[in-house]
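As structure tokens, one chain now follows by itself in the form predicted on its own.
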Amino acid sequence: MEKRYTVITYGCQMNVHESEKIAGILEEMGYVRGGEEDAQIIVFNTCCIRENAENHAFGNIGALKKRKKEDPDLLICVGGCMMQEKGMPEEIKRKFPFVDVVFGTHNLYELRHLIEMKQAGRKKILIDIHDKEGEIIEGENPSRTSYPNAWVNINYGCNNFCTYCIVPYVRGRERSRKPEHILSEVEKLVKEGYKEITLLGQNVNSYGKDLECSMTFPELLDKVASIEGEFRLRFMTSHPKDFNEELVKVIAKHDKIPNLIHLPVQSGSDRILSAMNRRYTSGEYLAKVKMLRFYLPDAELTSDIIVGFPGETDEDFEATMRLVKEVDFASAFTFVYSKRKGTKAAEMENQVPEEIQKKRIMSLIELVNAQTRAKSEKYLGKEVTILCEDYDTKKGMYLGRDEYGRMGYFKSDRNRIGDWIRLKITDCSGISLYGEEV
């Protein structure tokens, strides 16, 4: 009978990657992938950056104690961010007793080590967590799930500390993957027949500040980007304040990067910016965007967007407004300030009342969502290019995304999961476009 695993992911993209690395490692110890009913393994790789996902974790985990009180066999693991957070390992042992090993994001190559000790008869709940991040370990082979792409991490940690966010205190600070490393790896993928390599970092504008070799992130871009193959290059998340002339000239340069750029700005207000530590003004992020659009007149930006900051005003939201509407978003991810323990916006005074977080993010998505309608609407009778990347059992439909990541749906009586496809666009609705193979 076959031993099967499953992973349950939340957060990120990076999260996304790092639950591809725990499955390579699950079924080199021999498991097969399965679904949650029949597994013999289960693993929770968590997110803290927001309050939403630790709830909807806890509420999974606490779902399975019926089930394991059913079958002790039943191997429960939890592993991610949430577990880097100061007490909660314990938390997990003081509500979760049944859970049977818990990790952190600095060893998660040490699961198989971990689940093998318990196995070997340990009877209490394993809990390994390091404090800090160590050195970087290669030769990873991750059971990669999202074919025709695939994600490389660059970097790891982020030595940024805005005060909103929890994530260098539980991925550490940055540190860089040696550059032969990332473009082997790449090269791998292609050969493989993989069309979209997306480069990860929690800000991969840093990358290479910590090597010897001083290499850049435009440098490193630009070496990935001449690897031969058909393929697109992305990369995720910049940092306005690290997004430079250098890195916009390599995009132009190759026509595998495409010219979607995922700039986060948080807030146009300068002084909810500066009280995120985020070491830019409003001003120094539209001359970016201007200088962007001027080697690049076709870019379209995404953003992530903060409402509700502790000290937000109706003139700081007001400021926020007028930005989107100026730079015009291609689309942007919009969030309800969560406040998170051991940051120091979570200590700040005058923490925004809910109802009105609540009032300015449906007026910010109301104006993300008009510029995202437009923006589709203009594709209506022109013929795009999307690499199909799945299929859709309720549409009936295949789906894949051109190179400003707007999804195309469209019919076929025949697998096209990784092809090229040319469609002519017939519909749109939001950020779907509907169209025929030409």
Given for the second form:
Amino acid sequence: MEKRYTVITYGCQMNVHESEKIAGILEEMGYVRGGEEDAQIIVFNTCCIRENAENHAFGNIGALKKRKKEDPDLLICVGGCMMQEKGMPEEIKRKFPFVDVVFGTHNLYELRHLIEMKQAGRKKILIDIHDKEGEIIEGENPSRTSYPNAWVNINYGCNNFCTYCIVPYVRGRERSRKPEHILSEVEKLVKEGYKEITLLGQNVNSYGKDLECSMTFPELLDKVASIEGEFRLRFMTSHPKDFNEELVKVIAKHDKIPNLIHLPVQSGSDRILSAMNRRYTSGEYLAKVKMLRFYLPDAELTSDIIVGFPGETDEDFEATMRLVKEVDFASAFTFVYSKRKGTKAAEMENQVPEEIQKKRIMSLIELVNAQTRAKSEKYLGKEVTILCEDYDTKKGMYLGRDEYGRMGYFKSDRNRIGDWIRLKITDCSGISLYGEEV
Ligand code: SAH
Ligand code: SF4
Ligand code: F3S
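Cool, the form predicted on its own is there; where's the form predicted together with ligand SAH?
Now the complete complex, all chains and molecules, led by this one.
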């Protein structure tokens, strides 16, 4: 009988891609992808960016207690960012002693070895966490799940230490992959038929700063975009402090790079931006948006915004609302500030009460949604090209995104995943567009 595995992922694209690497390791061990119900190995790839991400993981790991009792051969592994938090592996051991293996983000490549050690008859939970990031591991063989998109790491870690954020503590210092490794991976993926490549880094603009050969992110992007083949080239995330004219010129030079920039602003208040250690002012952010629209008048922006950061007053929040109106984001991820142990902001006074945070997030979501809807309505009657990426079983429709990240739905009686589709938009709802193939 086939042995099955499943990987349960929380968090960002970085984690989604790391789960593909975990899947690759398990497949090399002879396991086949399966559902949670019939898997003999279940791996949790956790996230600790906000408290609710952790609570989800705790809940779902805890839910396996009964099944593990009935089936002692079931192997439960827990890895990811949460495990890099001080004291967390011990907490897992205390709360869920039935877990088999605990590993971290810095030793994912050892998973096979850890599983084999556990399977060799070790009774107790096996915990192996590396406190420090090691050398970059090349030659991994991810089992990709996001065709026609392929994720490609360009740099790992973060040195920015925004005061609210736990990522620098759990992902270590910035380190870049060598350009030749990135270029050959992308060339291979394009040859294999991937139609969208997304370059990944916590701050892609820091790319190359630690390399012996001199290479900046715009230079790398230019080289990747020059690879032959029909594909879209996306990247995330750009830190506004490092977003510059050189990068915008590369975007303008290549048709392969969509004119859509994810540029997380976090707040519109200079006082809060400074307390967040973001190292730009709202004025500087707006000047960069202006510069982007000078070179690319049709460019769209998306963002991440936090409300309820310690000390945020009504005036600070109003400044965020004003900035959102001024930039007119195509869409934005909005978050309520979540206190993360070990970060500077967790020690700050004036933590904002929950009721106020809730009120603010509701107003912000309402504003962002209204802007998104207004942009959707402009699509009515127009034609767009989407890259079909999935099938929505509930709607009974295929879906894909246009270059600005707009989701377009359409009906077809054959599998269209991976096809470029020209759609005439006939209807819209929120961020979603509906259309007919032309
Ligand atoms: N490296 C990326 C993404 C980091 S995490 C960047 O710098 O943009 C994604 C988003 O989560 C952040 O942009 C921020 O908006 C949000 N975030 C991070 N820490 C948070 C916290 N403690 N509470 C609420 N939101 C947080
Ligand atoms: Fe976190 Fe800031 Fe680094 Fe992004 S840039 S990962 S928000 S510390
Ligand atoms: Fe990503 Fe969450 Fe880790 S957002 S880097 S998976 S803490």
